[in-house]
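Here you get one chain, nothing else, as structure tokens; it is the form predicted alone.
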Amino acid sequence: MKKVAVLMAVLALFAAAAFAAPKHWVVGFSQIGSESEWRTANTISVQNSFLEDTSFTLIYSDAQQKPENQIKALRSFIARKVDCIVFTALVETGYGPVLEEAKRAGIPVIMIDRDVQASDRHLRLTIMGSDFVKEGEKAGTWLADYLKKKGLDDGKKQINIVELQGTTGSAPAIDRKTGFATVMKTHPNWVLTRSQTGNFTSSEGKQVMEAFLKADKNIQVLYAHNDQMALGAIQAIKEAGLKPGKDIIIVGVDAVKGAFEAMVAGEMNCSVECSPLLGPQAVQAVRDLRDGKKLPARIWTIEGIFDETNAAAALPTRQY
């Protein structure tokens, strides 16, 4: 009797530490490129994040900036019958056969910093990230009163603007335009009177402020939609025999330790932060998913706005 007592004890065990131990989950994960110094800290995040967690397989794949690349990898997911996918949308539109591909296949999808075209949300289970439409009317607000402040907005003369658009139909393109110019609605003294893509990238960045300068010798304020097409802005500005800070007033969006360095320096005047450190918050959401729990409609990420004022003190903090 005490050895089937025992048997059915280390037999109970066993049959528990089955029950407790997660089942394997395999995940893809899309990303859209390298094209910054926060894309690779988002890509980095996501990565380690799910290295830790040894319940978790990951495949990446890199779409090198090209839609059709991110289409191609997630139907090669759906080919592994990976458990769930995990999808950065390069552009807004264009993906909705593939998402009903992974929908039929009894897939969910997870965004995260970018989402798809309103029409084809009911195919993805929640976005993560960003407010890209708030983080445009920080960059307005943030003005407006910087502006105020120094003395250089009386409401009547002219502020002359340029703006640096990121990837053309991404959504944080759309969403940080959207977001800026509704502050402008309340400034009708404010004119853009520039504004082309950048495609999120220092080196278009530089080019395309290079044909601004040539062309518009009244430049007071440059609006980029990330720091690091500003920061090739800075350089463009440089060489053209201005100063970056003074003579034109840059603000841009993430937030990115190159930027904070432009801003101790003096040469950019404040970034609205877009995190990109997502990974805890996407495998806490794949967890969830495969614990059975519903998932919120939209997982948010806190953030703050960096300008002389703090630049300098949370410089040694970032991490990307």
Second form
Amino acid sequence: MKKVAVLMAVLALFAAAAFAAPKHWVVGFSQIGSESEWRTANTISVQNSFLEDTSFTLIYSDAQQKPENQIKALRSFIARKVDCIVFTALVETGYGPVLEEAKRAGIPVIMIDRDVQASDRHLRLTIMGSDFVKEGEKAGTWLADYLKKKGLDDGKKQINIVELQGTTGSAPAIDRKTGFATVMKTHPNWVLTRSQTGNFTSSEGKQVMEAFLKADKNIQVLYAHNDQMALGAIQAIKEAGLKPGKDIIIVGVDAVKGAFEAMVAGEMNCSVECSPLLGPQAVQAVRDLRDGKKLPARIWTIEGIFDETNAAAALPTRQY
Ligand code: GZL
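Given the form predicted alone above, what does the protein look like in the form predicted in complex with ligand GZL?
Shown next: the complete complex, the earlier chain at its head.
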């Protein structure tokens, strides 16, 4: 009889442990700013995902596009002894020392979206987000197919391409340039006549495109590292008396709502998807970490590509 009572008590303890509420964790989230529709959607996705799980408290910091603010935020999370840090790196370099401090403090760091430079990646647990090199390759491959389909590229006539780069030194700017350049190498008649940063914003994208057009109107293609800059450039192209999407073929990245509206209006030709909706993956990674699970070194997001053939159908269901 006694043995049964002991067994029942042990089983009850196990059952209680199995259903015990998870330990409450405080998570520091260092975001880079609010430079684009993409970034805003990314912030909302991460905040909502952690808000929906009451076993977390999220401390949010907006670096307003300044690396020094991000480093300050990470240091404040360390001082507050948070249980975990989630952050996206404005630029690839400069975070080694503060990541060392987090490691010494025993605080795990999970990266979302933009990674740090390769020599610092041993200081963070994982990175989740898009393959930016692949996004650049997808943009180039789409352009090659489109030019061929429209009979605009005989392989001989020079095709002048201008490029609006993202924030200098950021992973997406470096990698999207690399990916597109890989495809350019297979088209000797494609010439990159101008390339400059528009810092991922529509205002700077417009300003730089205005300068490009003042210097040379013989532009056949604009490749913009994000849709925000492409949308700014579309204004500049119109103000120069040209038809965006027709006189100048426009390829962007992100697939934000504004790009879909431009594609439906015939003013933009393609956008390579880069999903900002990383919240669910981020909160699950932190849960797994809290449960003692090993995280994969890389958590990829799966993305598509949109153009005039599928933009109208997709627009009503877009979440950002
Ligand atoms: C890419 C992300 C980039 C977006 C831009 O994952 O870091 O930053 O492409 C945003 O729109 O500014």
